[in-house]
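The chain below stands alone and is given as structure tokens, in the form predicted alone.
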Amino acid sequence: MTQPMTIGECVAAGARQLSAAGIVDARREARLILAHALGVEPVAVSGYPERPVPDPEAFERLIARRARREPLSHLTGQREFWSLTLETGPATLDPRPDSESLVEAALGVVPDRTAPLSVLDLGTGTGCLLLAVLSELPRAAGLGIDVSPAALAVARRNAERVGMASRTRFEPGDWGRRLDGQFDLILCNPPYIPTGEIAELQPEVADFEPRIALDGGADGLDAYRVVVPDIMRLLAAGGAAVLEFGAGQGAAVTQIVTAEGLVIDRMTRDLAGHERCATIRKR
């Protein structure tokens, strides 16, 4: 009788397949995929390589998907952002570590974190930005807007998952159009990749993430021309908006913001040192 493969053998075989597909850190990803397939914590894979894997087929199917460059988060169905474990998948843009810069900037403009603030997240996707900010503002409540019903469903499940359903609403909308009210804090990470550059992105992004969440039009700035006037109308006096943008787009975004009569309070850099988001106020 053929002996079942061990954990170590599965990881080694998976890593070879992923490495051949051009995936960086293939061994680490193979361990994470095996842990997910087995329903165990990654430490159980790292610490017990001699244990048998009686039925490795689920693992092999997942490895084959990852070798086709499907994102790891789509395989596991989740990703961590701001220490929150959130559901993600084909309907939403994956939360990026660089977007934590937006969360830091947003929290930096709140003098009293116990205040009952109203927060608006335009283009909410997974809800990651809104939920991250609310996790630090215990009396704040938030509204997430997205044009995609599938994304809104993910965001609602994430709010339930992290215990914030009672402080959040998620509604369909085209940015801030037809939205009423005033908000103390507005968050927005619009699509900012120029249309002609999308095909040059990594396959995980270009082939598997929703194009509507990536495509910023010919110059990458189409959404900003719509969102900034919405911010002007919806931002409460004394409030602030934090707007994410792509590397090298700071000057163009500044021009759009100031032309609307708003001012940029500060620019925040991401992990790579690039200007990543603008903190915006009314004059």
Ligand SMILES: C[S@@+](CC[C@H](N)C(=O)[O-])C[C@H]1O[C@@H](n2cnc3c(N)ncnc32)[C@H](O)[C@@H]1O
The other form holds:
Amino acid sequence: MTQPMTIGECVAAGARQLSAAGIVDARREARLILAHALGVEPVAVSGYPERPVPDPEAFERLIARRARREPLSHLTGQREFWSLTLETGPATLDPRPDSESLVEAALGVVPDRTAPLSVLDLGTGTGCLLLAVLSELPRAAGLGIDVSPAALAVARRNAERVGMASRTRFEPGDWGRRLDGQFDLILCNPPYIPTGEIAELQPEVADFEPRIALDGGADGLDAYRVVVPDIMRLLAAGGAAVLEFGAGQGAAVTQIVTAEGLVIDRMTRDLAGHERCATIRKR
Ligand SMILES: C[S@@+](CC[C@H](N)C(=O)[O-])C[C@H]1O[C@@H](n2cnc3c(N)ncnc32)[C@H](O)[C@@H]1O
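Having seen the form predicted alone, I'd like the form predicted in complex with this ligand now, please.
Below: every chain and molecule of the assembly, starting with the one above.
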């Protein structure tokens, strides 16, 4: 990049570099990256193209990382989910807008939002699902489980960040294997990409997101075979579990769920209209 002197020149040069790297929304991303580098709100960048950028080096380094297809959220260290601003990074799956349909489905089965419910989140990652659900259930408390200690550290910081540390615990575990007790609401978004399809994903995902958050085994369904029996054991009578799955996996997940003696109450679609999660109950 040549030495840009103004905000407008920085954005234009950054956008050219990102566009050449195959990034579709290059100009918008260049603006967000510049705002992050300068420590200002994005509006301060879009509204004042003539302002000088005395030292564009930090911006240039971030643009170079993004041009290597590192996710924007890894550059900024955060991502919005259900109107919560959460820390994310290399140890965690980036919360996806599609997963908000799981949050909606979970809240949809709660008849009384002021009840003191117990919520379990298996494979919590950033803690996004648990924290989003708890943000709407003021008297509920939650336990997030993950096999990754680094993800658990992020989830704990996120709980602090959104003021929910006193209502949450995050513990290491292999799905629900060593847990006992009964939970009113169980959330789970397990890894569900078939191993052979991971390399075909966008580089932001395939090269930068944790493999353990993506890889669902040969058919993408390995985790469901473990988690569904855990749900059967840990779900309180009258409670519900909401399980996310990949596009086209609804029938296979239904089979695993019903073979365990559980019933599917409802399928919820994501923003693109794909079946995205199953609400499960005991018979
Ligand atoms: C698809 S990510 C979902 C993360 C988060 N719940 C979300 O919706 O963004 C799956 C998560 O499951 C965790 N995981 C993978 N294998 C696990 C296991 N055996 N036991 C517990 N968690 C596991 C991963 O570390 C990852 O955080």
